[in-house]
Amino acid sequence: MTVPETHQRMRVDSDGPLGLNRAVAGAPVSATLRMNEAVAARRAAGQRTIHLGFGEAPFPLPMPLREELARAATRTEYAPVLGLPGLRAAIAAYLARTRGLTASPTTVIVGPGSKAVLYALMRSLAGDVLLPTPSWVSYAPQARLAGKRVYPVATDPADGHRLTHETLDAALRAAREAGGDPRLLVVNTPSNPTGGMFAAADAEQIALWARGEGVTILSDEVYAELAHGWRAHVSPARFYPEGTIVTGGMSKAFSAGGWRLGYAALPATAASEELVAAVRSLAGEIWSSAATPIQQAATVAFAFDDTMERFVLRSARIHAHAAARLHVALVEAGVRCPQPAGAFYLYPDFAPWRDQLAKRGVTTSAELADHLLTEWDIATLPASDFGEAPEALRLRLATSMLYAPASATPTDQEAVLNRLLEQADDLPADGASGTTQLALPALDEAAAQLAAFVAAQ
């Protein structure tokens, strides 16, 4: 019998020959992966679907990476657990060049995706987790799987979900009063789901707060290269280098999510040596090493020559252009939505239509997402998947699956995406609306359908 794939939680009984470990019993399927699979199933059944529910950098793999992967294809040996020395050195140099961070190759950890590296760090570090709300769907489950308690840090929707020292103080105090031992703060800049990004002053304020409280920052900067241009990416590690761990990977900037190659850059301190050793031991028992050919090809990416730099810049401009266009369309339709500063996400709020939606039986973000999918053919993700209260009527929209026709062959999709990359140089560097308008019919369809939904309320 085939077990149907649904978004329901797993059975919780632990008896019998296949009884579940209670650490994972009841854990939901990843919301983003669940939605992507649901869209694929709808399309396979011939159902029209506007895919705003999954964020993936879709551009064709840059030629230097293809060529290096081909050359490395016969490298079948295990790589060192922490990564190829050349790759670790390239990542350290890349962070110094592009972000002004001081990193040592000896404190760079490479793994099979930044997701795995983040979990290994949470499993190795002491203390509970402070987590801003909203935040990426995997942080809280990973922390709990690592045996940690998670304490939310409130953010203000009216202020673009900024993280402030006042809300951090309140969360720290509440966590300690509840018997917690919060020593880790997980941040994500640019943010999934909001598309927001720390201003330099906010990054400094958060870093100095963490230093004063003795809190380690896990700064997930996997979207750092996809800043939209009107705000510079600034890492909190610039202001708190001894207490900030920066993570990133290949999936966003280099459009190589399926390569599953991520990294963490730890402070170049004596304390980091013990943490590196702990992660090495854990990784050695779980994943042994990231795939050797992928690591060798990634070395070329992080060497960041002119070809790679141009590819990343063009990709970032297209993401900014698409997000800005959808943002304008939402605002013109009367929807409250913070202006995205990076990545390819928007986080609109449909609370002004709460009463009208309630008459249709829609009172939560999950019900709103379901309503949009079943009645309007729009796939989104609800705010509740990102840690918000069920009644928050916010949704995460991702624009990156709208650049090429879903029905086209892979070859035709690649041709469309390459044409977009060639046109990206004409786009404004600050992400603003300019005279150049890329041909993005799926994006226009999404904007029109969302406007029609709002008008129908």
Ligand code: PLP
Contents of the next structure:
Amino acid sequence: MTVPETHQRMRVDSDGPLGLNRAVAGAPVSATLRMNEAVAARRAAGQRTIHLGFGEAPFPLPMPLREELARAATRTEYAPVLGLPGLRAAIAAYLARTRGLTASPTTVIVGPGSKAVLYALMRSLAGDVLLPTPSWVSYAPQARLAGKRVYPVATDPADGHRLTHETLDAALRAAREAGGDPRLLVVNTPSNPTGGMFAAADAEQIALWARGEGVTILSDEVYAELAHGWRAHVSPARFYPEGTIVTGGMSKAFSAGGWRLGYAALPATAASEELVAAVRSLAGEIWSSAATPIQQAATVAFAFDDTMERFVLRSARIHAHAAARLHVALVEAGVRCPQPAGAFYLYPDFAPWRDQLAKRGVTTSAELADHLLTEWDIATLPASDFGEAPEALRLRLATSMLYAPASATPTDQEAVLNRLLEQADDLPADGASGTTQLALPALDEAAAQLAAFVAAQ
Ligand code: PLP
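What's the form predicted in complex with the named molecule like, now that we've got the form predicted alone?
Every component of the complex follows; first up is the chain already shown.
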């Protein structure tokens, strides 16, 4: 039976069954997940696809984590809403040891992925949001779902999309003039999509600016461990501990995105108590707790013994090597692209080919991403998914799906990735490409195909 046309329209607030809440009606599927599904469909149809469209850390889980998860399989009880006490303590100690942050177990919140924890925080904190452009695909939708207005903070591609306190100040004034009440600044270092990181002086200036304005910083540091080595990770919490919330998780450094384990470290002050209580109520009504066995295994990860440290360091070196290698290839092909400092992303700008691309009907980043996928078999994400104006001809490239051949069996992929981890010790610690060249054929294919695309313009 076909559905009558009148019933196919969105049933926003309708009297009938299944009417949609206005807050969610029309909300698109998360851009990154949409691209990953499109790539899977192409591959299932036998179409060649160079997957630069999805950022997932792929390395095989370290043995101690597998063993601990197996041991914890019988832990079928709910965990406390804010997380197992041992895990919260381990995360606080980990942040103190690896990042020099003052964290307290009582103000660490654990949840099913940092994405969920970020949303709970946005929902619980007062005020509108200042959001640098470009920034990760989910911040703006989350803020809107939390009932907030989002005010962009401009960055300059010529300056590697650096965030400055001057532009922050301008954005704050503009937001207030527009009737907004911006009280929350979301930052992300290392950055998805640009791979940029705060220089220490910028982290300090941004933090001090926020303190002066009474703005809370939500500092998403989920890629902190994946600095490439030529720039140290510096959290704004170092300079503004009483007003900065740091988030992170298992997805990137420990290659365990599907474990859905994230955290937030709130300021270790009495003033955090009410916020912790608010998030606890929200979490208790929505997810109850992150999965208990996963939390138990995560406690081993954040205890961060030598095995864990070596695994994270090796992973970081491979990400650095791959990103630097693609960066060199892009620059050699004549593409402008900020040098990545962390994570596994690059953010090239194809604006110099605007006229040639326009002749092919490509005038926006979304059209450019479609063109690259359909004509060149290259999956990317358009800048517009990261909050940029449609006509900004930038793309986000993720290297992390190109370390092992997509066509290999999971067992063979694991063997390839384990071999890379073993070779990572020979890579330079400063992210320079050096003389050691890992065998990364899929990455080389991506570089060659991007160069061929540019040469054809
Ligand atoms: N923040 C950024 C910038 C990300 O890129 C991602 C994942 O893609 C997340 C947060 C979400 O991480 P999690 O898996 O902890 O929810």
